[in-house]
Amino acid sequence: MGENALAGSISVSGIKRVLILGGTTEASLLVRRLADDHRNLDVILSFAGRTVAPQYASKQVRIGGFGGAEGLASYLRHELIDIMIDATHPFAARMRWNAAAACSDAGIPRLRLERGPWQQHAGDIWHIVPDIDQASAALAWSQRIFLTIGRQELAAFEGYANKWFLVRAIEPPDLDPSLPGELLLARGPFSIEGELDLLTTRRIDTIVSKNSGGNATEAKLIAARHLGIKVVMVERPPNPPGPLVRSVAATLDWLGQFVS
């Protein structure tokens, strides 16, 4: 049964249980908006648990994995979930496919909420690659590299003993990546002035970034454009078939077909 058919099978009466797969700014904003909404919704916010101190925006919070698509489908049935909104990170590749499979199995509608990617502008020096391994391979001529990819995939860059890395992350890596350079713990949003100063004082010649989109960390790209610094940009993984929106407002509009 397709998702359009599923949409028509949901009753608009009674309280609807909504599971939001979170971990993003959009997910937290959505939960806050729904908390002020007078429609009949019972909202559960789920985190994968990778962030040590996530900022909760819901009274009902679940932390941890589900055990793959089958485990998630079982959870949906057991908790009588009516609707799922997948608002996980643009690079949470496996979870989006597990969510699609679980919703298909459980017979409930699913929406993917994912902020738009950054777009290349005049003056940008982007080298676009499909994954982290290709990003590492693109650094042959770079010497001082700013890694802004989080803390999960630093191992791909361990083979470079003759380069210097500035690694910025919200939390320390689980394991020492053994990269020569500096670890900077910081959480956005970052200013253009601050990023210009960081890139200049560290003498960065290349930035490695995932195309996460959003405003919190876009300043590094603007600063790189001003300074003529190369950006190795990792493309997002593909989404499964199904409805996708780019904003919380569009998500609320989509929900309107199921709730009153």
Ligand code: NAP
Given for the second form:
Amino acid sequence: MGENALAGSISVSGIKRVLILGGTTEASLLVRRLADDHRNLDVILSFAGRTVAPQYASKQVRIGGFGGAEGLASYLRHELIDIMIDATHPFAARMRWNAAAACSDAGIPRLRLERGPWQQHAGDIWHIVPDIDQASAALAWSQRIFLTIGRQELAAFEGYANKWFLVRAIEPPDLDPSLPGELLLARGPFSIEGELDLLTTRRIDTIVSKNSGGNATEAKLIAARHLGIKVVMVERPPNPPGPLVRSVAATLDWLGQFVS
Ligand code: NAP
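I have the form predicted on its own already, so could you send the form predicted together with the ligand?
Entire complex below, previous chain first.
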């Protein structure tokens, strides 16, 4: 059945069950907005369970993987889910495909909510690369590098014994990445002043960042522009075909076709 085949249908109880795939600020914000706006919705927020204490605001939260696309399709059927919002992170590369396949299988509509990417401004020195391995390969002339890519893909930089790395992550890496340098555990939002101070005191010459978008971690890019520091910017992974919106407001508009 096509993804929007159920558009406009009314469930027996009149209450629609919505599964939101979370792990992002937008997902949590959406849950709060739905609690305010659409009282005839039953909302379930799902986390992968990567972080120790996810910040959420939903009565119904589930944590942990579903067991691939098949497991997710079974869950959708078993839990009588009517609508899915895939609000996983712009760099959560696999779940979006599982979501698309499972919704297609279960015959329910799906929307991808993914915040817009950062745009390059005058004065930025960006070297855009398609993935983390290419980001690592782009560091030949860099010496003091600020890695702001999270904690899961640090191994790609292990070959550089003679460079110095400032690694910033919310939680400690699972495995010791054996990178020479400093580990900084911190959660955004970060201020421009704070980022200017960090880049200056650590004498950073290159930042490696994923193009995650959003306000919480943009200050490092503004600080880099100000200081003339190069940014190796990793592009986002592709999305499956289907509707995609950039904001919670647009998500609420889209949901309007299914709920009154
Ligand atoms: P991923 O590669 O797309 O997904 C890997 C597996 O994690 C999926 O196959 C699925 O397991 C499970 N999973 C992912 N999101 C889930 C969710 N919302 N609910 C239940 N299971 C989920 O994702 P990832 O890069 O490992 O990221 C994991 C989570 O952290 C995501 O929810 C994402 O929104 C959040 N996050 C990721 C990043 C990043 O940079 N990658 C940054 C911030 C937050 P099964 O196949 O078993 O269902």
